[in-house]
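One chain is shown next in structure tokens, namely the form predicted alone.
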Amino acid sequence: MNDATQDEGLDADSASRPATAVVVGGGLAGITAALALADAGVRVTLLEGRPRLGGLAFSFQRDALTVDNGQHVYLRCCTAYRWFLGRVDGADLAPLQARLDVPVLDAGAKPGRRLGRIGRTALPVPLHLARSLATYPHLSLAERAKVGRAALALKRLDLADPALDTQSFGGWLAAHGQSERAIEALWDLVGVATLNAVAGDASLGLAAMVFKTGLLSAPGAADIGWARVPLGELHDRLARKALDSAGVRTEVRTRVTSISRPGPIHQDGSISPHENGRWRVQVPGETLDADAVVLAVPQREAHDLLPEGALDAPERLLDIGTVPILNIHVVYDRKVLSRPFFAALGSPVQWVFDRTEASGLKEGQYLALSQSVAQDEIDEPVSALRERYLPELERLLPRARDAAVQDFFVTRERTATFAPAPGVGRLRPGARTEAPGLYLAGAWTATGWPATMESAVRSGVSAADAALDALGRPRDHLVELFEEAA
């Protein structure tokens, strides 16, 4: 028996048996984990919940419509959930722009000034941006003089430094010269689809990794590719088809109630005090033994599984703290928006995604409209957001005005994200834990990143790959991604 088999207490027999793992949550840190696993052999099961695949970036039915609950969409240097959409056979139904192109509409500004863009040129680093910034309507020309010399600034930031942690990236920018317009004109309008927060209230540390790695790392770095079919289709049925192809046992609408670690049983059934023995999974009308379980499920959740010593504050997780995102749907009897998508100013309209392809729908047009750090409205009735957000559309579609709104809904995630504020870093476990065996993975774990499907890859790699080191199993399939990552 090897050193790693030794310092993770598997029983005598265990180089004679297949590895076998339990996989506690079915998104795509879970999915991801799952598939890590079995790709090196091990045999892995996979429990969820809920009856469906992919966590809160699904999809479900209201009548003719495949709805996504909420729009995602991720960047070219997002390469372990790229990873991820290659491992399902999914890269072609979520591509990327060939360039970076973010239209943005200032519902406040004179006509002639109300379009402006976000874009990238083929130049190197960060003269990429340098054509967009000199020409962004949206800003004087002392604003974006200003906003040059801070992302300088930004870029020579080091990233793993703790301290930078602890620092508001609101009161950095200001530190660096950035008025409110600015702020909200620019950073916060990346900011806050990133980070689901304003810069007031987002860890430097994290800010500044969205920036650096997003728009300052390589010139097609910050290019946007989102699904053209329901997220459904990618994180639920292309994602059970190749868990079911690499052996994984699926198993969804089961939810575990507990894990624990008990000794070996002898054969009068007893059990040793020690923790030499193997895991076990309790759902109901079944016990699943195993010698890795990955927990990938939300940090109250994990708070609640964790057995006793697995981690040496565990009532850190419940300070994690979260943030909701409110979703509005609006399906219109005719084409209001010739754009695919837009950033919007001066509005309570975020960002709006024409949905109308993947969603099904036949006639007129349906747009989507994600609306982040939305703790102020998340509880309001339909009727409320109908009054204020059809007018709103309005501004900044003239189209329609004159079309006729077949449907409106909404959807809420009250927990969408955690929260990004200054000091989260520290709260951010790792994926092992001090229990041998036992490890973690979502998008809330120490990746570095925000809570974004990128984080939860990663997440569920970093949790794989620990696994496996334990185990003895082979991990040459992980460093070629780990390479693209890094």
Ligand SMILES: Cc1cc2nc3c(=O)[nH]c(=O)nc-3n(C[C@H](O)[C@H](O)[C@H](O)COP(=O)(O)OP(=O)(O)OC[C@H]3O[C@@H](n4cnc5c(N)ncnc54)[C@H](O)[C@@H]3O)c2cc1C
Given for the second form:
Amino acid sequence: MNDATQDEGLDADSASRPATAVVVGGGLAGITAALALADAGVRVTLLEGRPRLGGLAFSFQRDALTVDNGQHVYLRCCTAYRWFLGRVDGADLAPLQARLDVPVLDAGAKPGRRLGRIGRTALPVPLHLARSLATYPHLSLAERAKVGRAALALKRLDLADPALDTQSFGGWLAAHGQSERAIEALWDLVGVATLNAVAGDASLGLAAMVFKTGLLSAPGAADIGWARVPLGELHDRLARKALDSAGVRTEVRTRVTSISRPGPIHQDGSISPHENGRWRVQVPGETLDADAVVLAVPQREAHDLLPEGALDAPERLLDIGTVPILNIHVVYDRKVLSRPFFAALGSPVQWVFDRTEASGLKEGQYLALSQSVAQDEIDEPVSALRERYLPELERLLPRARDAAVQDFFVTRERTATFAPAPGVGRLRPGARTEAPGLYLAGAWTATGWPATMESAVRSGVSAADAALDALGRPRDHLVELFEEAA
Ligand SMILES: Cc1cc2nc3c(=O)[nH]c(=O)nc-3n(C[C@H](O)[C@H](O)[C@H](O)COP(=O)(O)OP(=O)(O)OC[C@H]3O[C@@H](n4cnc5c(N)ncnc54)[C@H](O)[C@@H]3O)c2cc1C
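What does the same protein look like in the form predicted together with this ligand, given that the last one was the form predicted alone?
All chains and molecules follow, beginning with the one already shown.
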């Protein structure tokens, strides 16, 4: 048996040995919790079942191409993820746009009206979006005016009101005069990509959070950032380096099989005094004991690993649905797109990113199509997807018509995000459990954010904060963390 830090002597007076923690799960939530705990002087062991860190945001090799499992973007308002990038020394590798600029191509529009832009000026909120809305060609004048009025009504919603989570965003938009076209060409364009749900399936609470924070909190809040290197460079290699320098012991290919009290538990239910408050984590071939455990795994795995009594209603975790995201990868023999990315309307294509440089491709162009809400396509054969998407790309990008396709493949994430459905708020637990010393983290926990990198990092901070509080350790660095990035 090992202490989490390989310290000898479980019998030692707990005050005389350093506090120890085990973090289970090496996604962004777990990495963050491990760093935040280590930064406060806790001896941390991070255990990840897969051969790499990064969880749902990772890269793999396909011959000479380094491929991301899914295109990831973040916004300037994602202060926690921006702190994470800085903490792993990766901020320069995933820069933000100087100013929000999203080209929106409508495949169905007449020539000359095909390209619109969602952008912002430096004016104060909400005027920063006024010019963009006034010139957005994919909506009529009346629709644009109604969008403006709905945005102002959205801004007035109180995010702390739990009733918002019981309503659907689609219902609210319809009640505020939004046409089907306005929902498709504007609200869903943003909402599908950020929430992984169409408006009709999304909680008003989560949607209002995204639109208020992203578009209506500060002029630059929605400026978009994305990695110019493979995600694995940030979330695996650099994260690993930061963890090593913080003194965290990181073990990959190490799947946790159980979490329990180290016992013995006496007949009256009490635990030996020196064991009280400690936890035992089992992995194949090793047992680790620690003062605190952060369980930073997906909700289903958390449900299976949580000891009895740790949550009042653990079965609620199983009621949190999941939604898939599909990525379609196309390598052309020449350049067919001259922008870093665009969003599409009037086509099954949603968002298209140029991944050429990040992937290491030397000739031609590599495009990744990010397809959210992919329930209907996630299990379709590659051949069917190829038949559907290549002609669509030719419709959107005339230069693709003369180009040869050198590679076409797909990546499928069946449980990419939790479903942000109305009512999901009451299913998401906070960081603290009923079991002292055992904490939850993960994008799916109660951060107030949809399933994003931001939510994952925030959850890791919250779990570390709760653990440090219980351990009587300094927590000031966690408060400063968000301020630094802001
Ligand atoms: C295709 C795709 C596109 C996305 N696009 C975006 C985007 O553009 N912007 C954005 O912000 N977010 C995006 N997301 C969401 C984002 O990736 C996730 O919300 C975030 O990475 C989740 O991090 P996490 O640490 O909470 O969970 P996870 O990444 O799921 O990490 C949990 C980790 O726990 C490990 N684990 C599980 N069980 C055990 C066990 N028993 N023992 C040890 N380890 C275990 C898993 O292997 C995993 O590494 C996207 C997700 C996908 C899949």
